[in-house]
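First comes one chain, alone, set out as structure tokens in the form predicted on its own.
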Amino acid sequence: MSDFEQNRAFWDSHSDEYQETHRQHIGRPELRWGLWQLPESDLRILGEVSGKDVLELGCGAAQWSILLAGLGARPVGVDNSARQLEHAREALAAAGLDFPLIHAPAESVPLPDASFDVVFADHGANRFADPYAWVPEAARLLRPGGLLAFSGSTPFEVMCWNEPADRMDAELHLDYFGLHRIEESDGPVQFELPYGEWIRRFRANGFEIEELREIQPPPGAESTYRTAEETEWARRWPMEQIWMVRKGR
């Protein structure tokens, strides 16, 4: 079974539980990023989206894309999980919206070259697709000058995760060099790269790096994704990051 097939099976079977657990946390009426749902209005990652063609990689129940449509964007949602897209279609119907939802892995999106002004993911397909495949695919789909922005885990989070104890530690448990594919015993296949390798991937695919935002949860931040102890860990070391890179003209 390929990685994308394994991840598809995982998310098809876990989608209902995921949406039930996180619905209120990620279903707020304004754009928010990541584990602690920090407002886009504060972070200013995507900027003005009105009139832009926007592709969400790993859209889940399309919470982000629905809000982007309300701001005048022309969104398209892609997800590897058919069950996640069923939740998205229900959400679109409830919102009175209709935009494309595509069942496909981020490594191979069945859309024409240079179709989008923005390609983004919020802990979406970027975590569950091989960056050696999905980064060039994002470059193909973007128009010259287009923005690629995505939030996800960090090498620190991956290396300090103590899987047997099910907790974050202050010690490293994985090597930094060679970091790429991570498969937990009862979870999906995930991917993370060392920082230098991310930079090489971007440059090899014609991207200019605008910013790497390392997220430190603010006082009072809460999350349905992380325990209070893990949130405290993230105040000392970066658990979450947001890359902003732009395709060259």
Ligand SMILES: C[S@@+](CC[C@H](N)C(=O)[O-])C[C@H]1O[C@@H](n2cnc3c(N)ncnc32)[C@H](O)[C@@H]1O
Second form
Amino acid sequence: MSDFEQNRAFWDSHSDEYQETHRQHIGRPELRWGLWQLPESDLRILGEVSGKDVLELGCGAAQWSILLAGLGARPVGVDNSARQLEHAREALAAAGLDFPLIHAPAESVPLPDASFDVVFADHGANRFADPYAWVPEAARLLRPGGLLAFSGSTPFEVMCWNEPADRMDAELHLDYFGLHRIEESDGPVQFELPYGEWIRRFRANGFEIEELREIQPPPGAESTYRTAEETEWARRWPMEQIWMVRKGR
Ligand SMILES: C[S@@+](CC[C@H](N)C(=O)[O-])C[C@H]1O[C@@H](n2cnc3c(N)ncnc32)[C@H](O)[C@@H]1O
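Please give the corresponding structure for the form predicted together with the named molecule, as opposed to the form predicted on its own shown earlier.
Following is the full complex, with the preceding chain placed first.
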């Protein structure tokens, strides 16, 4: 089975449980990012979205895109999982909204070149698709000057995950050099790159780097994705990061 098929099967079979577990955490009425759902109004990653064409890669149940539509953006959601998109369709109907939801991999989106002002993901397809395939696709879909922003894991998080013990460690369990494709015994295939390689991928696809935001959970931060011990770990080492890169004009 290819990585693409394995991840599609994983998300189709885990979608209901995922939505049930995280519904309250990610379903709040304002834009929020990542593991600890930190407000966009504090982080200011996407900025003003009104009137912009915005593509969400790995939209899940479209919680983000629905809020973006309410702020005057023209969102399009792409996801590889039919079941996740069923949840998204139900959520759009409940919100009285109608925008495109596309069942496709982020590595190959059936839309024309230069269709979007913003391409983004919040622990979306960027974690589960090969950056050597999805970063060029994001570059193709963005207009000159367009923003690519995505949150995800970090090399630290991936290297310090002690899979047999099912916990974060202060020890490294994987090599940094060559970091790329990570497969756990019962999970989806995930991807992470060394920092130098991310920078080469961006520049090779015509992006200028604006910022790498390394997230340190603030006091009182809560998560349905991470335990209290893991949140403590993330106060010492970056567990989550947000890249902001801009396509050249
Ligand atoms: C962790 S969920 C996050 C979804 C949403 N951002 C949220 O916060 O709930 C990751 C999503 O990425 C989707 N995904 C995984 N691989 C993908 C790919 N190659 N192309 C498009 N979507 C993908 C999954 O189906 C899933 O809906």
